[in-house]
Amino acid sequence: MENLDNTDLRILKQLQADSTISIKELAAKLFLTATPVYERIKRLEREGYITKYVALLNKEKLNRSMIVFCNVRLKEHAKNVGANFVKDIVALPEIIECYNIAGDYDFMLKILVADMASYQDFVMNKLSTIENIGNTQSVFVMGEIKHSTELSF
């Protein structure tokens, strides 16, 4: 963050809130002209501060309202076995996040499905087919208290 000044941080904050804002609108909010704002955004993209622009979708409307966190323990920890597990996990669209963690389990998966029957089908027909899974523990979300995609700084 040492290369970022206050204006860069304000640009990033605005883009996190609404990445569809036009350069002209963003410049007006920052009391700047469009050209320097455009150049700063391009620099922030080039330097990797901005990695992607996305649309956040409504999971309920898309019938993916059940959130499950599934902890996974591998049977063995050889490098190629872990790499194969990761390759298999990345290919499953129900898994929207995967973390390599420390503790009793090796990985934490965030899974979105329609309902309990869908989760059971996912576990029985997809997750259980992945080699080297030794143990899993599922945690079902009853209510989402806080969800944000914005980083604070």
Contents of the next structure:
2 protein chains.
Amino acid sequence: MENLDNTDLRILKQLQADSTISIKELAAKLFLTATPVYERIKRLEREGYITKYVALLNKEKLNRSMIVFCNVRLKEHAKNVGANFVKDIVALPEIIECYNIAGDYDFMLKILVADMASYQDFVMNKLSTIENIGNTQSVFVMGEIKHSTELSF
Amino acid sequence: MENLDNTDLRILKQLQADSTISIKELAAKLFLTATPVYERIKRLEREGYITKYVALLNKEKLNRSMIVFCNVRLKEHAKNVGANFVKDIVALPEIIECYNIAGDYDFMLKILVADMASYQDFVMNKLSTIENIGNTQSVFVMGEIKHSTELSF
DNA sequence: TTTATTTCAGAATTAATTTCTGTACAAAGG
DNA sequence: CCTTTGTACAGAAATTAATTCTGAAATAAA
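Starting from the form predicted alone, produce the coordinates for the form predicted in complex with a further copy of the same chain.
Below is the entire complex, every chain and molecule, led by the chain shown above.
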């Protein structure tokens, strides 16, 4: 952050919004030629500011329209118990995100499934089989108002 | 989903994980030449299966290390009240995600800030100024266990 | 002022994407 | 059974983009 000037930030902003822009086009926006923009991007990648480039897909068209946040409380809180839980969580592809949280519950999971039947199946046959889960609370999403992958600066 | 064969799904899977792969390289993985892979990708884009291509950035390096989920209850639930709330939410860049949820609260926000001081500032000077917010509950993230942008299939 | 150092422009090269042409194969209709 | 139509593909050609190289301009340090 300290090593980044305004040009770097503008490059990051653009690539976050749309990474298909050509270097030439991006250079034009910044009133530069391709070389410095190319070198800056490579530096931002090398130094870890840019983690990866990905395609974002349409959930609805790919039959993953249902979002559920599932709060989980563990039975025991021993060191290796948490570690095992984490290992199991990471292996389940329906779980898109998992956070260790402060408050009434230990973890919050964001789960993506096709519909309520799939969610039931997920909870019954996958989540419940994980060791050491005390109780869970499902919060169903009725509407996605905003969903960005962009950091602001 | 119905229009997609196994080759399409493998293409989507790859581009979700890393969109910088060249068409030639991807074609080799699928035992095809560049042409059919190119045409399939263009079709997946055209038909809306692929929404966009983006760069994912490193939160920590860009000084957005703190994640907070903020549950919000509205005072009134009239039609236009919700609409105004949504408009205000979308305008705040700290709010990365916003869901209309079932349960005790009306909305859940995912907020990204630098630290606790920034969060306080955000709540005091930005969130609290939004009309019609009844009460809020902040759930602080202690650790991010998993965070994927990939749909599984 | 002199000397490094950094940042950049422009040309040259290399590699990618995109377009084009024609072949092979499968399904549909006579 | 043969013909027609459509789809999916390979391979070559054309176009455009990424990458490398050289040197000039600007900035900071000595």
